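A lone chain, given as structure tokens: the form predicted on its own.
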Amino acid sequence: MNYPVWYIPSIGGGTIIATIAIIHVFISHFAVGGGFWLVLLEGCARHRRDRPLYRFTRNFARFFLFATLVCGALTGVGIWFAISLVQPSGTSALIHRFVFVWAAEWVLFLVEIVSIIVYLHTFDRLSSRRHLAIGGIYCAASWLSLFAINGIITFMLTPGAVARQGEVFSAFFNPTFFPSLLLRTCLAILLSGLFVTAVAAFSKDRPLARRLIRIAGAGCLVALGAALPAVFWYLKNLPAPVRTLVEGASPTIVRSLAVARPAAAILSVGALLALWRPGRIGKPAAMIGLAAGLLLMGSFEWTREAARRPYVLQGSIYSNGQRADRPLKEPFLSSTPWSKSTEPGRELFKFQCYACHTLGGINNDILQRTQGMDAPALEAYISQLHAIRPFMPPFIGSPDERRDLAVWLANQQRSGSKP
């Protein structure tokens, strides 16, 4: 292990990443789909000479710019900060393999920033054709940004036959690239439609609000309908071990999908109601829709993360940052420059368990997971960890280190203390 560990035992690095990532992904998908809605609504307003709709589009563009550039940029920086501290080895591997893809994505992000700022500040200053063209540039740049990121994050789950090779094209266009791209495009249209509905629900122009809610409801319904075959396509392209986890072998995924199903049902009913009875969608219903969209997006991201286990990069790097080709029984701490030798059990927990477990914390508390187990039982369990629970990485270390970890965990269990 060539990196230090950002150690917050009561919270866990994975929880920090998940919290920031879910918010960022929610906003970033709105950034992709929202450009489509802006161009669509402005085009309709100009074609019909509809001044109320035109004013709404201009106001929505202000809200859109704040939400995507300010909130999106802050959470985006937060993501890089968190993953660099919690998963430095995985982050480094992705940067080195896809360096030119990352570069292209950052250029696209710059195009997004410039085009949306120009778009907002040139209402009534440019001709209809030129202004819509600027909006179109934003739409293209934001979707291509999604295209670039999609190839990287799908590689993490389904690298195919290039897990340990340097070939970029096959790694980028991996088995789940296209189904994931379709699914994320649908989610982007859905989430941005929910934002349109929410902003419209707060409008004082109720006839305009009803029209907008009906249009947004139709868009959300189409996105939900197209997302369903994308999900089955995505599942079909998963490797058999990963599909087994998604279909119920992983308790984490089971809990995640238990949230996704009611969220999807709420959104489906809400989209139908918006289409046929838009006047029934007020502020509370619009906020419930946004909350359901956040839960659905969070469930998808949580499931995708959990499906990779025991890896952060499938077949290459374990979720605790250790390389999958490392011999399992070689001494661990002696080859880990950032460890301290004063308390080996604690150091082994920090470097091999902490990535997924907290100590008396809010997520995957290892004190609860090992309740009632003494040191010999823990030692035997750790020796067969990966065989008993295939979604957990195997323990790497000598028999003495395995014993040190078992004794330390048993002591924590008895005392219920936190380091």
Given for the second form:
Amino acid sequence: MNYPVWYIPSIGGGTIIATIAIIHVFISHFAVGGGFWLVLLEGCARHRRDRPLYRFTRNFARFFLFATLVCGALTGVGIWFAISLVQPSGTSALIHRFVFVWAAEWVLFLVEIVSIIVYLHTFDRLSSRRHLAIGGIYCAASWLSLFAINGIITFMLTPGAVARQGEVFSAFFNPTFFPSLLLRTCLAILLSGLFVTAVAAFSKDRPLARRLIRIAGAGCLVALGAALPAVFWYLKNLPAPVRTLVEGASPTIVRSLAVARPAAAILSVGALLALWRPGRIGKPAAMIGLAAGLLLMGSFEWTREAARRPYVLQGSIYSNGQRADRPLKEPFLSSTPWSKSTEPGRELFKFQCYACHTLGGINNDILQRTQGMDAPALEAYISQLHAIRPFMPPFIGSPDERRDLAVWLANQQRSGSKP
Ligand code: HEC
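Alright, leaving the form predicted on its own aside, put up the form predicted in complex with ligand HEC.
Below is the entire complex, every chain and molecule, led by the chain shown above.
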């Protein structure tokens, strides 16, 4: 199957997906971890007969409901729009394989939505056991929705040995399923613990804020501690080529990990401080903690996405939507129904490079990457794309098409670069 390309050369489809997805990832992990914190805080408040803590939990539930239901749903739908426009072949392959998992996911969303609304509105109306049980239902449904989506996302990176259509079970429980589930659970608890800390830091009731920050600090410390072995377990289960990328062969991953390490260090120190000296965590510290948590999460997602390169579905579909089993030397444009024949170089860029390179744009600009290369140098480079840089797919096309692309890129270089 062949699809047209949604071509916005200055921004790039990847950046559009990333922008929506990063927001969605924060919110969706908050939705999973936040339920855990609500039940924990409510349980603590009821057990200690702590009225201020109880009231805080109720207010936090209101903020939580708005953030997760409204923003979560909007960005979730946004992702579907973006991926089906930017990456139609990948999206279609996933829907075909995992249709029942998506169906289960929607049922779980419904349970989440109903239970959190009931939870918020029955705070003072039900017995504590019943109310906590409703919170528990929300927790279970939201964690199971992570469980479901985790199988699909990890399949994209590590499909394992299964290539046959229809083998849903082993595709779902693929090699990185469990490490990723553990890591994401930890990140969900961490991120929402940081939200609790941030909201607490703004509370005027300082003794309450200290109690909350101490509880949140303890939870975040446990989550950070459990995340570390999960990261190593995850790395261990990556196939060798992917691991090489993560361990230094991919420049974007190197940059992303350079952010993750200090963020993790800041969070560990912050969580210890919250535990021993909760009074020292004021608004600025809470905000720095939250920013570090978001950076850590963003860096993990960025690394995972970049590690999948050059594939959108490891081993079967490249990031530019081309099937990996396609013969490399066969003429490309004549078998690509949505391409125009007027400007072959531009069309080849659009169908094969634009998935990861913008043209004079904001992310991985091809003009910058090809600076100083003339047409013959580019032609030689394109013929070895995958051999030189394993995170790029091989060029598909005839020798003439390769030359067309090289000449077109060299011309862009001349017209696009500044004097
Ligand atoms: C799967 C994503 C992907 C696709 C598709 C892709 N590239 Fe790249 N390309 C990259 C990444 C990532 C880099 C390195 C960026 C960095 O250094 O941060 C890169 C770097 C480059 C460089 C810089 C030279 C170097 O060795 O670092 C050139 C030239 C290049 N790409 C050309 C192309 C051409 C031509 C195409 C289309 C035929 C293409 N790329 C398709 C991801 C891709």
